[in-house]
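First comes one chain, alone, set out as C-alpha coordinates in the form predicted alone.
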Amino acid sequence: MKLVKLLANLGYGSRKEVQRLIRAGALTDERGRVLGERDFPPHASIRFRGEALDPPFPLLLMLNKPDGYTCGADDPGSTIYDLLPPRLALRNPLLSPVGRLDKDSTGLLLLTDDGQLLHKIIHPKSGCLKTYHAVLDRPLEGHEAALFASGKLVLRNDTKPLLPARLEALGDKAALVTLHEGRYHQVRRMFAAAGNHVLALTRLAVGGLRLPEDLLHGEWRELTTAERERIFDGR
(Lines of atoms letter the chains of each structure in order from A and count residues from 1; the text may use other names and numbers.)
(Lines give C-alpha, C1' and ligand atoms only; values in the text may rest on other atoms or scores of the structure.)
Protein backbone atom coordinates (compact mmCIF):
# COMPACT_ATOMS: atom_id res chain seq x y z
CA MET A 1 0.00 0.00 0.00
CA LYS A 2 1.34 3.43 -0.95
CA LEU A 3 1.98 6.00 1.77
CA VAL A 4 -0.78 8.32 0.47
CA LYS A 5 -3.36 5.52 0.51
CA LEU A 6 -2.27 4.38 3.97
CA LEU A 7 -2.71 7.84 5.49
CA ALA A 8 -6.05 8.36 3.74
CA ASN A 9 -7.34 4.99 4.98
CA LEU A 10 -6.29 5.91 8.51
CA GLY A 11 -8.43 9.06 8.29
CA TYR A 12 -5.68 11.68 8.18
CA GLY A 13 -7.34 13.32 5.17
CA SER A 14 -8.39 12.73 1.58
CA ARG A 15 -5.69 11.54 -0.81
CA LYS A 16 -5.18 15.07 -2.09
CA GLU A 17 -4.97 16.42 1.45
CA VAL A 18 -2.48 13.73 2.42
CA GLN A 19 -0.37 14.48 -0.65
CA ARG A 20 -0.19 18.13 0.41
CA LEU A 21 0.77 17.13 3.94
CA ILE A 22 3.55 14.86 2.68
CA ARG A 23 4.88 17.58 0.36
CA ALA A 24 4.83 19.99 3.31
CA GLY A 25 7.09 17.64 5.28
CA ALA A 26 4.49 16.48 7.81
CA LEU A 27 5.66 12.87 7.60
CA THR A 28 9.02 11.67 8.91
CA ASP A 29 10.55 8.43 10.06
CA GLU A 30 11.49 7.79 13.68
CA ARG A 31 14.90 9.42 13.11
CA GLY A 32 13.34 12.62 11.76
CA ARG A 33 14.05 12.03 8.06
CA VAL A 34 11.31 13.63 5.94
CA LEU A 35 9.37 11.07 3.93
CA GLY A 36 8.22 11.43 0.35
CA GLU A 37 5.26 9.80 -1.41
CA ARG A 38 7.39 6.94 -2.69
CA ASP A 39 8.88 6.12 0.70
CA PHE A 40 7.24 3.41 2.73
CA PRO A 41 9.10 2.43 5.90
CA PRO A 42 7.57 0.07 8.50
CA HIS A 43 4.32 1.39 9.95
CA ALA A 44 5.73 1.65 13.47
CA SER A 45 8.53 3.96 12.32
CA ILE A 46 6.31 6.53 10.53
CA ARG A 47 5.63 9.81 12.34
CA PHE A 48 2.94 12.37 11.52
CA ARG A 49 3.99 15.77 12.82
CA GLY A 50 6.22 13.98 15.29
CA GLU A 51 3.57 11.56 16.57
CA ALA A 52 3.33 7.83 15.85
CA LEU A 53 0.62 6.83 13.38
CA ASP A 54 -2.60 5.27 14.57
CA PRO A 55 -2.49 1.45 14.51
CA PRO A 56 -3.11 -0.18 11.13
CA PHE A 57 -6.01 -2.52 10.30
CA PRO A 58 -7.32 -4.38 12.23
CA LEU A 59 -7.99 -1.97 15.11
CA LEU A 60 -9.96 -2.88 18.25
CA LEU A 61 -10.81 -0.22 20.84
CA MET A 62 -12.76 -0.18 24.08
CA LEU A 63 -14.78 2.85 25.15
CA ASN A 64 -16.53 3.51 28.44
CA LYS A 65 -19.66 4.97 26.88
CA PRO A 66 -21.29 7.76 28.88
CA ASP A 67 -24.98 8.57 29.01
CA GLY A 68 -26.42 10.74 26.24
CA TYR A 69 -24.36 9.48 23.28
CA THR A 70 -25.67 7.42 20.36
CA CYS A 71 -23.62 4.88 18.40
CA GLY A 72 -24.36 5.91 14.81
CA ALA A 73 -21.87 8.15 13.02
CA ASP A 74 -24.73 9.95 11.24
CA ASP A 75 -27.08 10.19 14.22
CA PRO A 76 -28.23 13.69 15.25
CA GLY A 77 -26.82 15.07 18.48
CA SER A 78 -23.84 13.69 20.36
CA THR A 79 -22.36 10.38 19.14
CA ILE A 80 -19.59 8.12 20.41
CA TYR A 81 -17.40 9.41 17.56
CA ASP A 82 -17.35 12.81 19.25
CA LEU A 83 -15.34 11.14 22.02
CA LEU A 84 -12.64 9.93 19.60
CA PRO A 85 -10.06 11.79 17.50
CA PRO A 86 -11.96 12.89 14.33
CA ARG A 87 -9.75 10.82 12.04
CA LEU A 88 -10.90 7.56 13.70
CA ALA A 89 -14.40 8.19 12.33
CA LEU A 90 -12.90 8.52 8.83
CA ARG A 91 -10.97 5.25 8.74
CA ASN A 92 -11.47 2.89 5.82
CA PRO A 93 -12.66 0.24 6.66
CA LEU A 94 -15.08 2.01 8.99
CA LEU A 95 -14.59 1.77 12.75
CA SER A 96 -17.92 0.35 13.94
CA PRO A 97 -19.43 -0.44 17.35
CA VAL A 98 -19.55 -4.14 18.25
CA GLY A 99 -23.13 -4.36 19.43
CA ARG A 100 -24.65 -0.93 20.02
CA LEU A 101 -25.65 0.63 23.30
CA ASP A 102 -28.67 2.92 23.20
CA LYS A 103 -28.40 6.62 24.03
CA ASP A 104 -29.37 6.15 27.68
CA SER A 105 -27.13 3.13 28.31
CA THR A 106 -23.52 3.24 29.46
CA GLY A 107 -20.48 1.03 29.85
CA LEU A 108 -18.23 -1.22 27.81
CA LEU A 109 -18.42 -0.63 24.07
CA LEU A 110 -15.99 -2.24 21.64
CA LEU A 111 -15.25 -0.68 18.25
CA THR A 112 -13.42 -2.33 15.37
CA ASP A 113 -12.76 -2.05 11.65
CA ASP A 114 -12.54 -5.87 11.40
CA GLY A 115 -15.91 -7.04 10.10
CA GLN A 116 -15.19 -10.73 10.70
CA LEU A 117 -14.27 -10.11 14.33
CA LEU A 118 -17.33 -7.91 14.83
CA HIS A 119 -19.70 -10.62 13.59
CA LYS A 120 -17.89 -13.31 15.58
CA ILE A 121 -18.39 -11.39 18.82
CA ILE A 122 -22.06 -10.51 18.29
CA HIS A 123 -23.24 -13.79 16.77
CA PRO A 124 -25.09 -15.96 19.32
CA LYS A 125 -23.29 -19.10 18.09
CA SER A 126 -19.96 -17.66 19.21
CA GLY A 127 -21.05 -18.09 22.81
CA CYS A 128 -19.68 -14.65 23.68
CA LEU A 129 -21.84 -13.56 26.61
CA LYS A 130 -22.70 -9.92 27.39
CA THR A 131 -23.31 -8.88 30.99
CA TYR A 132 -25.34 -5.84 32.06
CA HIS A 133 -26.13 -4.12 35.35
CA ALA A 134 -29.73 -2.92 35.46
CA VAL A 135 -31.28 -0.52 37.97
CA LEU A 136 -35.05 -0.96 38.11
CA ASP A 137 -38.03 1.24 38.82
CA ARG A 138 -39.89 -1.36 40.89
CA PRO A 139 -38.77 -4.26 43.13
CA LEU A 140 -38.17 -7.65 41.54
CA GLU A 141 -41.08 -10.02 42.10
CA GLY A 142 -39.10 -13.28 42.05
CA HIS A 143 -40.35 -14.77 38.78
CA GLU A 144 -37.98 -12.87 36.50
CA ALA A 145 -35.02 -15.28 36.61
CA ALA A 146 -37.15 -18.24 35.55
CA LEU A 147 -38.84 -16.19 32.82
CA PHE A 148 -35.53 -14.99 31.38
CA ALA A 149 -33.98 -18.49 31.53
CA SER A 150 -36.96 -20.25 29.97
CA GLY A 151 -36.03 -19.77 26.34
CA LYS A 152 -39.73 -19.12 25.72
CA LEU A 153 -39.94 -15.35 26.26
CA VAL A 154 -41.15 -13.57 23.12
CA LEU A 155 -40.73 -9.81 23.17
CA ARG A 156 -43.35 -7.44 21.86
CA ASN A 157 -43.21 -7.10 18.04
CA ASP A 158 -40.91 -10.17 17.83
CA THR A 159 -41.89 -13.65 16.66
CA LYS A 160 -38.85 -15.65 17.75
CA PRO A 161 -38.32 -16.51 21.43
CA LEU A 162 -35.22 -15.18 23.15
CA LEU A 163 -32.33 -17.48 23.94
CA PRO A 164 -32.12 -18.33 27.64
CA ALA A 165 -30.61 -15.49 29.69
CA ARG A 166 -29.31 -15.41 33.25
CA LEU A 167 -30.54 -12.99 35.92
CA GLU A 168 -28.82 -12.47 39.28
CA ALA A 169 -30.69 -10.25 41.72
CA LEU A 170 -28.65 -7.57 43.49
CA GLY A 171 -31.16 -6.43 46.06
CA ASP A 172 -34.75 -5.41 45.36
CA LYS A 173 -34.22 -3.02 42.46
CA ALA A 174 -30.98 -4.08 40.77
CA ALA A 175 -29.81 -7.12 38.83
CA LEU A 176 -27.09 -8.53 36.62
CA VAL A 177 -28.38 -9.87 33.29
CA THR A 178 -26.23 -12.05 31.03
CA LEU A 179 -27.25 -12.51 27.39
CA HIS A 180 -26.21 -14.82 24.55
CA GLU A 181 -27.57 -12.39 21.95
CA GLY A 182 -28.10 -8.68 21.50
CA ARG A 183 -31.48 -7.71 20.11
CA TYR A 184 -32.71 -4.13 19.93
CA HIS A 185 -33.07 -2.72 23.48
CA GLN A 186 -33.18 -6.32 24.67
CA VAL A 187 -32.62 -5.94 28.42
CA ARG A 188 -35.06 -3.03 28.68
CA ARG A 189 -37.70 -4.95 26.71
CA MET A 190 -37.19 -8.10 28.81
CA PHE A 191 -37.91 -6.22 32.02
CA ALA A 192 -40.86 -4.49 30.38
CA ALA A 193 -42.24 -7.95 29.54
CA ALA A 194 -41.81 -8.85 33.20
CA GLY A 195 -43.79 -5.75 34.28
CA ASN A 196 -40.88 -3.54 35.26
CA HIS A 197 -38.93 -0.59 33.88
CA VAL A 198 -35.15 -0.11 33.59
CA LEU A 199 -33.98 3.22 34.96
CA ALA A 200 -30.25 2.75 34.22
CA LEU A 201 -28.35 0.15 32.23
CA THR A 202 -24.59 -0.45 32.09
CA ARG A 203 -22.74 -3.09 30.07
CA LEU A 204 -20.07 -4.52 32.36
CA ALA A 205 -18.52 -7.28 30.26
CA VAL A 206 -18.23 -8.79 26.80
CA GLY A 207 -17.20 -12.41 27.12
CA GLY A 208 -14.39 -12.58 29.65
CA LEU A 209 -13.46 -8.93 29.11
CA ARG A 210 -14.71 -6.67 31.89
CA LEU A 211 -14.94 -2.89 31.83
CA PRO A 212 -11.69 -1.70 33.46
CA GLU A 213 -12.21 0.26 36.68
CA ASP A 214 -9.62 2.84 35.60
CA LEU A 215 -11.35 3.58 32.27
CA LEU A 216 -13.50 6.59 33.11
CA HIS A 217 -16.72 7.66 31.35
CA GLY A 218 -15.87 8.94 27.88
CA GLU A 219 -12.36 7.46 27.89
CA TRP A 220 -11.12 4.94 25.34
CA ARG A 221 -8.01 2.94 24.47
CA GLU A 222 -6.78 0.13 22.27
CA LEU A 223 -7.08 -3.38 23.67
CA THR A 224 -3.96 -5.26 24.67
CA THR A 225 -3.29 -8.71 23.22
CA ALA A 226 -4.32 -10.31 26.51
CA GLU A 227 -7.60 -8.36 26.52
CA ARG A 228 -8.37 -9.43 22.97
CA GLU A 229 -7.97 -13.06 23.97
CA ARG A 230 -10.11 -12.53 27.06
CA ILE A 231 -13.18 -11.62 24.95
CA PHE A 232 -13.80 -15.26 24.12
CA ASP A 233 -12.93 -16.58 27.59
CA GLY A 234 -15.67 -17.57 29.99
CA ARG A 235 -18.07 -18.63 27.28
Second form
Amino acid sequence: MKLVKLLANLGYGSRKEVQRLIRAGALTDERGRVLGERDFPPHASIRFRGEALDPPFPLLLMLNKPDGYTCGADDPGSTIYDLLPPRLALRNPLLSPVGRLDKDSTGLLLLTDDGQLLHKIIHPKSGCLKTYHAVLDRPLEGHEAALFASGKLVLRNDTKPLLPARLEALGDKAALVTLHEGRYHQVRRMFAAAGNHVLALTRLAVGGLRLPEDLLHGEWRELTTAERERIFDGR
Ligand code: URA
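Please could you give me the other form, the form predicted together with uracil, since above is the form predicted alone?
Below, the chain from earlier opens the complete complex, with every other chain and molecule after it.
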Protein backbone atom coordinates (compact mmCIF):
# COMPACT_ATOMS: atom_id res chain seq x y z
CA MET A 1 0.00 0.00 0.00
CA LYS A 2 1.32 3.45 -0.86
CA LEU A 3 1.91 6.05 1.83
CA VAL A 4 -0.90 8.31 0.56
CA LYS A 5 -3.41 5.47 0.51
CA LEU A 6 -2.37 4.21 3.94
CA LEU A 7 -2.74 7.64 5.53
CA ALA A 8 -6.08 8.25 3.81
CA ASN A 9 -7.36 4.83 4.94
CA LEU A 10 -6.22 5.58 8.49
CA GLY A 11 -8.42 8.68 8.47
CA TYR A 12 -5.75 11.38 8.24
CA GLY A 13 -7.61 13.07 5.36
CA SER A 14 -8.66 12.56 1.78
CA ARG A 15 -5.94 11.43 -0.64
CA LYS A 16 -5.56 15.04 -1.80
CA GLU A 17 -5.26 16.31 1.77
CA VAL A 18 -2.72 13.61 2.59
CA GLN A 19 -0.69 14.46 -0.52
CA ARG A 20 -0.61 18.07 0.65
CA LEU A 21 0.49 16.99 4.14
CA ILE A 22 3.28 14.87 2.70
CA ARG A 23 4.44 17.71 0.46
CA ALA A 24 4.41 20.04 3.48
CA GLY A 25 6.79 17.64 5.30
CA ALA A 26 4.32 16.40 7.95
CA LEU A 27 5.49 12.81 7.56
CA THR A 28 8.88 11.69 8.76
CA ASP A 29 10.60 8.52 9.84
CA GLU A 30 11.67 7.90 13.42
CA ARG A 31 14.90 9.82 12.84
CA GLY A 32 13.07 12.89 11.59
CA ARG A 33 13.86 12.39 7.89
CA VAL A 34 11.05 13.82 5.80
CA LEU A 35 9.14 11.19 3.82
CA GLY A 36 8.02 11.61 0.23
CA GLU A 37 5.05 9.97 -1.50
CA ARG A 38 7.23 7.17 -2.82
CA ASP A 39 8.75 6.27 0.56
CA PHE A 40 7.16 3.48 2.50
CA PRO A 41 9.06 2.58 5.65
CA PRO A 42 7.65 0.08 8.20
CA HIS A 43 4.47 1.33 9.88
CA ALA A 44 6.14 1.56 13.29
CA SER A 45 8.76 4.01 12.06
CA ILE A 46 6.38 6.47 10.36
CA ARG A 47 5.67 9.69 12.27
CA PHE A 48 2.92 12.22 11.59
CA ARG A 49 3.97 15.61 12.93
CA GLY A 50 6.40 13.78 15.18
CA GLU A 51 3.76 11.37 16.60
CA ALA A 52 3.58 7.63 15.93
CA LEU A 53 0.90 6.67 13.40
CA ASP A 54 -2.40 5.16 14.51
CA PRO A 55 -2.28 1.35 14.73
CA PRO A 56 -2.17 -0.55 11.41
CA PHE A 57 -4.92 -2.73 9.95
CA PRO A 58 -6.35 -5.05 11.12
CA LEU A 59 -7.40 -3.62 14.45
CA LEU A 60 -9.38 -5.22 17.29
CA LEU A 61 -10.67 -3.03 20.12
CA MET A 62 -12.87 -3.55 23.13
CA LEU A 63 -15.23 -0.89 24.39
CA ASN A 64 -17.24 -0.82 27.59
CA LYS A 65 -20.40 0.45 25.95
CA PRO A 66 -22.39 2.85 28.08
CA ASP A 67 -26.16 3.20 28.09
CA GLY A 68 -27.65 5.53 25.46
CA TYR A 69 -25.29 4.90 22.53
CA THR A 70 -26.27 3.07 19.35
CA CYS A 71 -23.91 0.92 17.30
CA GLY A 72 -24.66 2.16 13.75
CA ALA A 73 -22.24 4.69 12.29
CA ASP A 74 -25.12 6.53 10.58
CA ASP A 75 -27.62 6.34 13.44
CA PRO A 76 -29.11 9.62 14.63
CA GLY A 77 -28.04 10.70 18.13
CA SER A 78 -25.04 9.44 20.07
CA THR A 79 -23.21 6.44 18.60
CA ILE A 80 -20.33 4.33 19.84
CA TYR A 81 -18.14 6.08 17.25
CA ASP A 82 -18.47 9.28 19.32
CA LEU A 83 -16.54 7.46 22.05
CA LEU A 84 -13.51 6.85 19.83
CA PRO A 85 -10.91 9.43 18.80
CA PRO A 86 -12.32 11.04 15.62
CA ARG A 87 -9.66 9.49 13.35
CA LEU A 88 -10.45 5.93 14.47
CA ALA A 89 -14.01 6.51 13.37
CA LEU A 90 -12.83 7.58 9.89
CA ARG A 91 -10.83 4.48 9.00
CA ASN A 92 -11.45 2.57 5.80
CA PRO A 93 -12.38 -0.23 6.27
CA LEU A 94 -14.43 1.07 9.18
CA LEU A 95 -14.28 -0.57 12.58
CA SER A 96 -17.52 -2.56 12.94
CA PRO A 97 -19.13 -3.83 16.12
CA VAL A 98 -18.77 -7.59 16.56
CA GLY A 99 -22.41 -8.29 17.42
CA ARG A 100 -24.30 -5.11 18.20
CA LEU A 101 -25.63 -4.07 21.59
CA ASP A 102 -28.95 -2.21 21.83
CA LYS A 103 -28.96 1.46 22.69
CA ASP A 104 -29.96 0.62 26.27
CA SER A 105 -27.53 -2.29 26.70
CA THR A 106 -24.08 -1.88 28.17
CA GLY A 107 -20.85 -3.83 28.44
CA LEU A 108 -18.31 -5.62 26.32
CA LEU A 109 -18.37 -4.60 22.67
CA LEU A 110 -15.60 -5.71 20.34
CA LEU A 111 -14.87 -3.61 17.27
CA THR A 112 -12.82 -4.74 14.31
CA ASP A 113 -12.03 -4.00 10.68
CA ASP A 114 -11.20 -7.67 10.11
CA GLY A 115 -14.27 -9.15 8.41
CA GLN A 116 -13.12 -12.75 8.74
CA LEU A 117 -12.50 -12.42 12.45
CA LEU A 118 -15.87 -10.73 12.91
CA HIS A 119 -17.70 -13.61 11.23
CA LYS A 120 -15.70 -16.16 13.14
CA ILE A 121 -16.80 -14.63 16.44
CA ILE A 122 -20.47 -14.02 15.66
CA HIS A 123 -21.24 -17.17 13.71
CA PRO A 124 -23.30 -19.54 15.91
CA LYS A 125 -21.18 -22.48 14.69
CA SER A 126 -18.02 -20.83 16.03
CA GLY A 127 -19.18 -21.93 19.46
CA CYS A 128 -18.08 -18.59 20.83
CA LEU A 129 -20.58 -17.95 23.62
CA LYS A 130 -21.83 -14.50 24.64
CA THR A 131 -22.72 -14.01 28.31
CA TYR A 132 -25.18 -11.37 29.51
CA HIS A 133 -26.28 -10.15 32.92
CA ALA A 134 -29.96 -9.27 32.96
CA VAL A 135 -31.86 -7.36 35.63
CA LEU A 136 -35.56 -8.21 35.50
CA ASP A 137 -38.76 -6.39 36.28
CA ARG A 138 -40.50 -9.39 37.83
CA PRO A 139 -39.20 -12.36 39.85
CA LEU A 140 -38.14 -15.45 37.90
CA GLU A 141 -40.82 -18.14 38.02
CA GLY A 142 -38.59 -21.20 37.69
CA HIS A 143 -39.60 -22.31 34.19
CA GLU A 144 -37.26 -19.95 32.29
CA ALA A 145 -34.08 -22.09 32.30
CA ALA A 146 -35.91 -25.05 30.73
CA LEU A 147 -37.64 -22.81 28.18
CA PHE A 148 -34.36 -21.19 27.10
CA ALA A 149 -32.52 -24.53 26.99
CA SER A 150 -35.25 -26.28 25.01
CA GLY A 151 -34.06 -25.39 21.52
CA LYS A 152 -37.78 -24.95 20.75
CA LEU A 153 -38.38 -21.35 21.73
CA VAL A 154 -39.56 -19.33 18.72
CA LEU A 155 -39.50 -15.58 19.30
CA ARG A 156 -42.27 -13.32 18.07
CA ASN A 157 -41.75 -12.44 14.36
CA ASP A 158 -39.21 -15.28 13.97
CA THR A 159 -39.85 -18.64 12.33
CA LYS A 160 -36.71 -20.51 13.37
CA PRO A 161 -36.38 -21.70 16.97
CA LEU A 162 -33.51 -20.36 19.04
CA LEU A 163 -30.50 -22.51 19.72
CA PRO A 164 -30.47 -23.78 23.30
CA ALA A 165 -29.30 -21.07 25.71
CA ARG A 166 -28.29 -21.27 29.36
CA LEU A 167 -29.91 -19.33 32.18
CA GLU A 168 -28.41 -19.14 35.65
CA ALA A 169 -30.57 -17.36 38.21
CA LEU A 170 -28.73 -14.89 40.42
CA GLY A 171 -31.53 -14.31 42.87
CA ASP A 172 -35.12 -13.32 42.21
CA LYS A 173 -34.74 -10.66 39.61
CA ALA A 174 -31.33 -11.17 38.02
CA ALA A 175 -29.82 -13.83 35.79
CA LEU A 176 -26.86 -14.72 33.63
CA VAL A 177 -27.83 -15.76 30.11
CA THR A 178 -25.37 -17.45 27.75
CA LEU A 179 -26.09 -17.52 24.02
CA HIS A 180 -24.53 -19.02 20.90
CA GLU A 181 -26.24 -16.56 18.58
CA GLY A 182 -27.03 -12.87 18.48
CA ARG A 183 -30.46 -12.18 17.07
CA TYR A 184 -32.05 -8.75 17.23
CA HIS A 185 -32.85 -7.83 20.88
CA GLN A 186 -32.50 -11.53 21.64
CA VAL A 187 -32.20 -11.53 25.43
CA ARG A 188 -34.96 -8.96 25.85
CA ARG A 189 -37.26 -10.93 23.53
CA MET A 190 -36.46 -14.20 25.31
CA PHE A 191 -37.54 -12.78 28.64
CA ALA A 192 -40.60 -11.21 27.01
CA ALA A 193 -41.49 -14.71 25.72
CA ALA A 194 -41.19 -15.93 29.33
CA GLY A 195 -43.57 -13.20 30.54
CA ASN A 196 -40.90 -10.94 32.03
CA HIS A 197 -39.21 -7.68 31.10
CA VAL A 198 -35.51 -6.80 31.08
CA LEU A 199 -34.73 -3.58 32.94
CA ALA A 200 -30.96 -3.58 32.37
CA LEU A 201 -28.71 -5.72 30.22
CA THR A 202 -24.92 -5.95 30.23
CA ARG A 203 -22.69 -8.14 28.08
CA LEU A 204 -20.08 -9.56 30.45
CA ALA A 205 -18.12 -11.89 28.19
CA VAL A 206 -17.47 -12.96 24.62
CA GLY A 207 -16.12 -16.51 24.64
CA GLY A 208 -13.59 -16.66 27.46
CA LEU A 209 -12.91 -12.92 27.30
CA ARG A 210 -14.52 -11.11 30.23
CA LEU A 211 -15.16 -7.39 30.37
CA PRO A 212 -12.13 -6.12 32.31
CA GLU A 213 -13.05 -4.50 35.64
CA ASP A 214 -10.69 -1.60 35.00
CA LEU A 215 -12.32 -0.70 31.67
CA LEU A 216 -14.79 1.97 32.75
CA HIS A 217 -18.02 2.89 30.93
CA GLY A 218 -17.14 4.61 27.67
CA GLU A 219 -13.50 3.50 27.76
CA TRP A 220 -11.88 1.44 25.02
CA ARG A 221 -8.51 -0.13 24.27
CA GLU A 222 -6.80 -2.62 21.97
CA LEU A 223 -6.83 -6.25 23.07
CA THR A 224 -3.64 -7.88 24.25
CA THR A 225 -2.56 -11.08 22.49
CA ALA A 226 -3.71 -13.13 25.50
CA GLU A 227 -7.14 -11.43 25.43
CA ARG A 228 -7.51 -12.18 21.72
CA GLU A 229 -6.87 -15.84 22.36
CA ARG A 230 -9.35 -15.89 25.22
CA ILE A 231 -12.19 -15.00 22.81
CA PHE A 232 -12.03 -18.54 21.47
CA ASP A 233 -11.45 -20.21 24.85
CA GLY A 234 -14.07 -22.45 26.37
CA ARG A 235 -15.79 -23.35 23.12
N1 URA B 1 -29.81 -9.15 23.53
C2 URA B 1 -30.53 -8.02 23.64
O3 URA B 1 -31.73 -8.06 23.85
N4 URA B 1 -29.90 -6.84 23.51
C5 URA B 1 -28.57 -6.74 23.31
O6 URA B 1 -28.05 -5.63 23.22
C7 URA B 1 -27.84 -7.92 23.20
C8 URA B 1 -28.48 -9.13 23.31
